[in-house]
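Listed next as structure tokens is one chain, alone, in the form predicted alone.
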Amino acid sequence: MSLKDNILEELKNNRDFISGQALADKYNVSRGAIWKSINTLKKDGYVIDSVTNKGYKILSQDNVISSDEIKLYLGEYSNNINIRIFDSIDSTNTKLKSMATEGAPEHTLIIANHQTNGHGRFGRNFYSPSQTGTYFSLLLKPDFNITSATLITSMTAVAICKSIESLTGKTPGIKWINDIYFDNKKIAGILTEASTDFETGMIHYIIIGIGINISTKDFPDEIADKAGSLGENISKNKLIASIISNIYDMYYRLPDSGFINTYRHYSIMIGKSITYKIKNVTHTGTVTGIDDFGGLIVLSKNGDTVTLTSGEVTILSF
């Protein structure tokens, strides 16, 4: 690790002041080098108190998104990742699509504290207020075809659920196909977009967009009864890094769909009565399972079994 990373770890692991001389002695550098590293951390957004004859103490860390800290938590997966952080942006997916078109490398990760035009499936708005959530998009360039790519959204949903459960101790749920629920409220959404070669069916790139409400309390009236937040004191850096790590754990094994059993575990759909549309005709049925490609198996009201691979469903009652 760099000197700055080492100092950050020291500050995070100590609640009291640490003297600059003690840090300099431990890492065999000058006090000037310590001072420069502290100033760099401050520029990264960390709030660090500096007191003469006492030293340095970190005052705030969990809500400061830091590429260095994310890479620390990513471990081996940090080697090739390229992180760009924005205080405010129209949409992380929109920005990353533009960068992908211009040749951005695989594993580019765009993160924002605020989106002015965050959106989900069907162009719907995704409420993205400043500082109370985390919004990010990851660029992948797989060597498999579009058939295997249909698993990407399911894979990402599993990654998010595993991370939330590991950090909160509570079990979230997946509402097919791209919404994450927590305490019966939607707290996260996924938007997967791809550029493909129509003739060969091969993929140019895939962008995975994720938005998570962490401490958001006030929602627009139209979603106030459906939207919620994690409501936990969770480090954004840990959460982002955990999700990305979980994605890569499964991504490098695709098209193997072994994670589908985990998807079924987190699904809140099985056994639920739903409405769904086929060719703009609304139908009613009961969800009986999830197939090995993430498709929703539904027993329709007329007794037929159908498997939904795209579209939107409405749960009639939770």
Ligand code: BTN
Contents of the next structure:
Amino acid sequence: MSLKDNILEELKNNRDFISGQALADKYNVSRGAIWKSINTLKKDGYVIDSVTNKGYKILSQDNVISSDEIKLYLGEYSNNINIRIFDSIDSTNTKLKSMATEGAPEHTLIIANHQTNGHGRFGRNFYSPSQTGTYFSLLLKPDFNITSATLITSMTAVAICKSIESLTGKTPGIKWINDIYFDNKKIAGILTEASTDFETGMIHYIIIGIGINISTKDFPDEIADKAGSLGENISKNKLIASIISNIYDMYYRLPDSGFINTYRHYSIMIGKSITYKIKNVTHTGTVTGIDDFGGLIVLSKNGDTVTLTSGEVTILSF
Ligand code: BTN
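Please could you give me the other form, the form predicted together with this ligand, since above is the form predicted alone?
Full complex below, order starting with the chain above.
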């Protein structure tokens, strides 16, 4: 454990003030080193009171991601989960991919407060500023083949919507296939990545990456008109735990895909005019439904019905 983590543990275990000298003596470092770690913890979002001649006391751990708190909310699902929290990382998906290659167990959950190279589908950047969002990836090693894996993204979208609805009381929407909208703005995205055995089609592992804007206000110009946030008062720990347990509720029932009805309920696509691409040719059509595997059923302008299973669509008017 780093000095900062040790100090955090000490503060959490002490309801009263603890002096800088006592901490310095215990960890065999200077008081200056303690002061530096305290400042880093403050930057991380912890509210710490510092009083001359008394020392330090933790006042609030509001919206600071804590594996203990997440496990508490996870209940029965906390037993085999293995959580790692990073202050800043390139991408939780990239990190988890390299950990999976090195044999990380199923149910490893990587969470970051900031990503320097967060990305979405088609290699696009996912804006992941420090503290104002939450970015996490879960490792699953399902015993089924890649065709069932396509349901994982739809299942995750449902999990996120249910959690947001229960925490905010407002109904979010899913823009096929992996974008979550709230008050007509995109507030979350999902990037599901899989490693499969080419011969058998069986899955080595799946990584579900989720990025949610919680209180981000200033977005880069290119996404400023369509990106939004959930709201300041959302507890990150509750939100993460709720999403993970919703995912598990559905994951353990696969290949039962009954949740597709809930996906349909949250979908903002039905009846919308869209453009979509097949083999790099752009088509126009109207969405008529979602099939039982999460595919988008579209009545094209020339009268054919097509079911899209991947790719990206653009809604012509919301
Ligand atoms: C999208 O909008 O196309 C998907 C965005 C997915 C972003 C999440 S944030 C956590 C995980 N790490 C990444 O680099 N991407 C996913």
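Positions refer to the first chain, counted from 1. Think of the rigid core as the biggest set of C-alphas that the two forms share within 1.5 Å after superposition. Worth saying up front: this structure is predicted, and the values here are computed from it rather than measured.
Core-superposed comparison between these two forms: the CA of Asn280 stays below a 2 Å shift. Once both forms are overlaid on the rigid core, the distance between the two CA positions of Ser267 between these two forms is under 2 angstroms.
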